[in-house]
Amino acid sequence: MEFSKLASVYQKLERISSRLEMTSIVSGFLDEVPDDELPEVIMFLQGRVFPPWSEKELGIGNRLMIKAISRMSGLPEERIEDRIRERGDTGLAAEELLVNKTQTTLFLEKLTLQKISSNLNKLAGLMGKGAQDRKISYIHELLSFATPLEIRYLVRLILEELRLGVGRGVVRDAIAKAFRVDAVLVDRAYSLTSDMGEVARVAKREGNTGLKQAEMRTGIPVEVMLAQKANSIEDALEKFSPAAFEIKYDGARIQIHKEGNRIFLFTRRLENVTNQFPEIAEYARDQIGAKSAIVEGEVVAIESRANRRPRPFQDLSRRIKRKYNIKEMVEKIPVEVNLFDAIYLDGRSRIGLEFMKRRKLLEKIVSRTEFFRISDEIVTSDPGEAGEFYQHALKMGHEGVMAKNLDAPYQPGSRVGYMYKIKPIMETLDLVLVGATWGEGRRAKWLASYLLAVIDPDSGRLLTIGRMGTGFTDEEFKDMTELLKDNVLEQVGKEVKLKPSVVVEVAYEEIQRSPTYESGYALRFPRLVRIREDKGINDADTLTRVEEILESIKG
């Protein structure tokens, strides 16, 4: 298929923000699209080029993009920064200065979908010396191929810049409608599979009856189940009793999948970190007594092999994203693994199961040690127990307690009543930085003030809430500048404009109502509590879920 079919998509879909409309254009284009193209059709009209899950990245920055279109254009580097900067778009900066190149080359070979997939994936295995120059050729020669258009978005589409509203919920929906199946068995198999291409494929050939056969695998990362928030202890005994109550440990989500002496380990937003935690892979390869399992955990950073005592979430972060010098940090921050559910086994799905049952499943194919072990749990319906236990687990330096319904399936993808975390501290937002700005004085070098921003549900868009400039130290200051510089996307003045890429856990004093921003709400006095290193834009709480918040704290 060629390109210029889907860049008019992109068109038509950048000009509008309502989510019918989006679903109507994309149905209708899904519904031409050829079988055997579907998976890479869905990825792109995500602006995505590869899974979440998958290892392969195309490490594609604006210096890199500069230098391909200087060596297309013939321009100069720095005429195309101040293009950049007054366009505020690399995308649209690359349209107008390749115009008349393109012209030239414009009837020598249509740019297909086919060519774009094979050059960005020999791109993205290239590493070493003169890797840079060749990724440069990969990209200059999908250029010259495109006409004006299909540069705006070939661009965006190589920079992950393409935010044009299309989330999970219009594709889904598109699916449904274009193929005339299901969209919840839609939604299922994606969670189940994660991967939305594949599932619009089988949607297509097989209808509902090949989306209900949707199962997962091991290697494949499934969508975690989600939980909701509680009051109090009170509050979640009287949702479902008795209760499994669990320590809520200060780490991150991890999915361990072993396929004989095959390890892959995912996080919550789906990612391989199976590299970058080498002694879990070991301990999961040694201490898991299945041929092939699924169970899910969470994995702590703590202060030393003879101390358990959690350690900041920042160095577990430091972990997630190290891909270089793995022993080094092996040994510099020490992990624990507290495993809590088994939801696949010997080949079979266990999610239909009641919790009580996957637990006693997992209790059983698990070997402890001293550094994987079994979360902590106690079952009652006593408030006055399940209060000790919560008051043991602050103690240990934990977030609080999870209160989880003994008689529940797993519902993957979900934020469903099957379980509830009891927090000591107002409930924190999940939001994501979409600009900033330079500081003053001493601070002048660093990025010193963020602009927060929440998920529109029902576009997907990022609409700002309020900024942040308190609970940083000074190192933090710069860590975070360091981490964003390469975001950076337009600079008026102090302001910057940011790729969104980064989400950080954010607490306050009060939820306002505000015209200044575009969610129509205003955090005041928001505070750092930590980057979430281990969630993508997609996990970013939506402003539904600040009204919901809203509301419980009026109520």
Ligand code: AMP
The other form holds:
Amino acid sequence: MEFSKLASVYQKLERISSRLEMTSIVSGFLDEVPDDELPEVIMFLQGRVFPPWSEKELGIGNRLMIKAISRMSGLPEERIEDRIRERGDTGLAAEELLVNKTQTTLFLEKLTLQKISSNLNKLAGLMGKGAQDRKISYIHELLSFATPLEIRYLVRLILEELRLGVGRGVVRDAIAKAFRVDAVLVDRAYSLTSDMGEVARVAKREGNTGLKQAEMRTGIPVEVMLAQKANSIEDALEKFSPAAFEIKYDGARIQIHKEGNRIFLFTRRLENVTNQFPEIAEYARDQIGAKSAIVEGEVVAIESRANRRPRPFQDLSRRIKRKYNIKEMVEKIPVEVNLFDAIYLDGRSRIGLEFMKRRKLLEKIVSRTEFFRISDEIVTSDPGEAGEFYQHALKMGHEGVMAKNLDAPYQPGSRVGYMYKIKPIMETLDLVLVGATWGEGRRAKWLASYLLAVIDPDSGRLLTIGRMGTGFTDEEFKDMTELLKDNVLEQVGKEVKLKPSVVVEVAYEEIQRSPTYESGYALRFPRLVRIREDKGINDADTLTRVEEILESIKG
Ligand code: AMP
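Go ahead and give the structure of the form predicted in complex with ligand AMP, now that the form predicted alone is out.
Complete assembly follows, chain above in first position.
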């Protein structure tokens, strides 16, 4: 197919912003596209040349493009840069600067999608010495076949800057409309195959029946099932009970495909990161006992292989982005994987199975080691037990917990409510300790539960706002007791009143209205972040601050 046809569609799309109109234009166009060109057309319409999961990457920046334009126009690069600056767009600048150059070649040969595809495929594989020059030649050749209007869009396409707003939704609806198929089936097929071009071809040739048969396969990422948010453990248990509670590890989702000895690793955004994590590929090869499998987990950057404490996400992000000197990065930023699902095994999709059974499969096929693990999990309907598990997760430096429906299938690409994330609100409060309770049993000699207070900005009085007790180690109880015992003003039963002097920074899951405490609010699951030795009680947070936080959450 000639590129000019696509260019005129681009031009129409550029002038509108209504989704409905876009769908209509795209669907009208799809109707005319020959079957075997649908994959390219669909990709190009979305402003991409390769799917995100392809190992191929264009990676053409403005610098290289300017050189190609310069070679073709004979103009110095500075002139081209100036024009780009004036127009604010490389495509428009190229169109204007090359207008006279193209006319002579207009009648020679028409630019086709195949030609673009072929050149860009060759270009994407180039590396090493002389690569840059050859890349410029491939671009130059394409430009020389193009009309001025085609140049505008070709340049933007190569730079991956088309930005026409033709996203997945528009393409899905356009396919449904053009080939009279069910949009839900288009979505489902895409979720499993991550290839809208192929989905379009099947829709056109085989209709709904063909779409229904779409299946996942190893080597091509499946869209991941997403989580909804629950406000609390109780909230999650209201949706399903008992539930599986797992640690919510703070890293990045990773989908691991195994086909014999071949391993593919994909992110949640379907990017191929196999090269970035050679150690994970090795674990998967050795420790997944199946001929073929797709499993999911969370990859987490850790401080060291000795202590396994999670590191900030930015460190992991460096691993994901790094394309060279990988060996060095493997040493510098070690990672571990916590697996939590198995969706494909020995040639068959398992997404229809209940979560409980998928987890069993996972446990069966994975031989765990320290850095290739299965996520910690408890199954319970008891909010107390789940709450303890939650505190334990936070204490270990993880983000929170996931609550999962034991009976639910896996639904690719959707937030259907089969799993919920529960994590604390991150904004901490600095609060004053105004009371405590002596512990029970083994903890009888320690002050074990601490009454927290905020400042009333009007009167300056301290108003209670919650109790903090779980999540301390014995050592920490001991230290707190040591710190507080000289401040005890009076004692009734096990309850002590403290002279306000210690300020603590507290994280929590939620702020609720509550008649139990003087402030009228209660913190849910408060936990100690640290003792603010640098703060006096007048530096603690006020009730106004609490209300502001609450407002901002609602907002
Ligand atoms: P969020 O990104 O906040 O929507 O939370 C969902 C994400 O949590 C998932 O996409 C995973 O990357 C991550 N996650 C961490 N631990 C788990 C777990 N045990 N089960 C499922 N997802 C998890």
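Computed from a predicted model, the values in this text were never measured in an experiment. For clarity, a rigid core is taken as the largest C-alpha set superposing within 1.5 Å between two forms. Numbering follows the first chain given and starts at 1.
**Student:** Quick one: once the rigid core is lined up, does Lys485 have its C-alpha move by 2 Å or more between the two forms?
**Tutor:** After core superposition, the displacement of the Lys485 C-alpha between the two forms reaches the 2 Å mark, so yes.
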